[in-house]
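Single chain ahead, written as structure tokens, the form predicted on its own.
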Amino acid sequence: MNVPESDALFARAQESIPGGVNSPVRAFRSVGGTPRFIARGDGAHLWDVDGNEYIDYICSWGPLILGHRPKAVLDAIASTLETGTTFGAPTGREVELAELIKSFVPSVQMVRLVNSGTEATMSALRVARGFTGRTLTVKFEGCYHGHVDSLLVKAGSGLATLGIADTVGVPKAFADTTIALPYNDLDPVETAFKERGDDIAAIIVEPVVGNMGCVPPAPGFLEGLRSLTARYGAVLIFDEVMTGFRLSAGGAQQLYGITPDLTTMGKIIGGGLPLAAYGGRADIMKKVAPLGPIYQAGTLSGNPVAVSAGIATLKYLKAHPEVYSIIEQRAAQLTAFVPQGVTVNRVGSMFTFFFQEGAITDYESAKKSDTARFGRFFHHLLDCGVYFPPSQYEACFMSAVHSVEDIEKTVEAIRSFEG
């Protein structure tokens, strides 16, 4: 494919950003190539700056579950645009989102509105070891909880594509207070628990992992999890800055019928805008300032153009709930077909093909891949007009808005690869 203002473009661009792009996956370093500049989207589809058009699967990597640019949401923009952009003060959308969110996921009692999901798992964090009065943190191989010093140990995504394992500027001291053990396996909990239960003070976990690839909890899992961190005192966080909002209304803990103490929810409650939250346990969140002595600020928390995109999904999805039967139906439909050699994991409307055979349960399973046939097969989609993420690690989406069409567009695309 012929992209010479790709090209040119990620050639200015390395001369001002490290290597090119303002998130390391972007990068294409993987897979090979030149990461392609995206002048537009619309609906399901992208076109980069050079005209090609793709069917899109990475949908902003999980918020757009809309689609690119839904009325809905550019309405709500466009109106909060008329009344100002930023007044570090309260607004009354903030609360109406606030409410929204409650209104979905039931264990979130109160929540607090932040700028990303590394904000949001970072403070969530911090709460957690202000209520427990402990230092430590569970996490699982392979699971991505954001960029945050204490949790870039063996965290998958990125850090995996780029051949990373831990990443350097991390002090150890803040290393240390995280444990990292397999997912999907509950005796090296257990046995954490046992020997260091009086110190842990919380498990922070993907319910469904999106960041080693979709990997589904294995039955029980997130059940021991829950029945652990209950019985020694600790805060049980579900991340679920991908899954909420995506696998059900309620998000994954709805799906499985787990209740975690706290929650932290990004991507899709901003509309395709930087925003995030936290949230939980009313006598959790009661300790977070002004109310109790855990600190957290930021200027542009509740940002009011951010929050009315928010608002606008939330309530699209609260007056559609056949969005979620749409998306899973179409994702079940384009992981029918499967190349030989290689497993795909679904959950919903979330799905990755793994270049291997056999189950992928876990970071050790996943890391057996065949990273450089999934980057021939990444090009092949791409030549063909099918936007894939350019890692293997990483989860696609399906969108609301992918038609029948794009579907057996893809499938025809998926069937023609022969390497």
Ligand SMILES: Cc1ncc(COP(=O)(O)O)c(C=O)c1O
Given for the second form:
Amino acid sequence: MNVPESDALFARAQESIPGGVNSPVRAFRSVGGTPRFIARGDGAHLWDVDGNEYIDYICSWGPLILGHRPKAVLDAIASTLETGTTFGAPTGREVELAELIKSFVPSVQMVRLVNSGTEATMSALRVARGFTGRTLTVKFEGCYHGHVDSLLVKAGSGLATLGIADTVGVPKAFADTTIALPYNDLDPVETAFKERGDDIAAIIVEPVVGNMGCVPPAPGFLEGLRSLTARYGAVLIFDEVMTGFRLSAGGAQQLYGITPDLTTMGKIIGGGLPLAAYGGRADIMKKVAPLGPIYQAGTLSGNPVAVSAGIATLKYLKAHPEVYSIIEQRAAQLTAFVPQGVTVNRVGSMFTFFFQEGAITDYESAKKSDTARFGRFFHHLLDCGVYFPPSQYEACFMSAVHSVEDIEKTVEAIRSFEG
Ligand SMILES: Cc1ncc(COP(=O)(O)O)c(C=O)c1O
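Let's compare: the form predicted on its own is above, so bring in the form predicted together with this ligand.
Full complex below, order starting with the chain above.
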């Protein structure tokens, strides 16, 4: 497909922005070709600057559970703009959003608003360390928790896409505070606690992984993490930046019935604007400044415009709980046909077509995928007007406004792939 306007913008962008993009995976490095520069979105559809239309399964990497430009969110933003854009002082809306979050996620007894998922995980980790007086963190290979220095160890997502093992610029001393273990395998976690349990502040985990592609937890895995952390007095952090408000109203923790100590949230919570949060047990959160000694702050934290978009989104989800069964049903319909030699992993409205046969349960198995064939699949879909993530190691997302026709058209496109 010729995209002269995107080509021209990409060439210009590369003169001023590293790689031409403000987040690496957008550059199409692992699939080749020119990233589409987007002119606008509406509902479940995107239009690029060359006028091509796409059915969007990236949904801005998860936030857009209500699609592009949902009226409730646009109205809330417009009315907030009438009052100002930022005050650097508390507003009633922040209280309303905090109360809403608590009503969705009962394990969150207190919550602090931040601006990005990275900030949420970075802060949650600091709080876990401050609370326990310990240093080490256990994370899982292929889980991505934002670009927090110490968590960029075997971090999946964009790093997996680009084949970056460990990030230059992260001091060894920071990386040494992280123990990276295979996902879905409890034995190494148990061994780590036996050997270093007194030093482990926290386990941080994507309860359903999205960042090595979609990988569900094996039965008993999350339960095992819960009981080990409880036994050793470490903090269990569920990173629900992706899964929160998506896999169910109460996120993965509600779906699997596990109560973490702290939860990080982002994406959907901001209704498409920059907003994220961390929260959890009150005794832990009470250690956060100004109540306690663990410092964490932000000039634009609780930004009124972002908060109003978040409130409108969560209120819509509360009033329309049927959204969850609809998006799950649509995702099931979309993934019912699978090309030969491909395995689909799906949890609710998150899914990945892995270009390999056999079970994908962890980073090692995910990495066996045929990324070249995935690249051909990606470009075939793009040519058919279907916008999937430009990497094997990402999840697709369904929104509440993807129509049956959208799904049928997508299935047709998948069926016609001959690569
Ligand atoms: C599970 C998870 N945690 C944290 C982050 C980081 O969030 P942000 O990109 O808003 O910093 C992401 C981003 O994709 C994520 O998927």
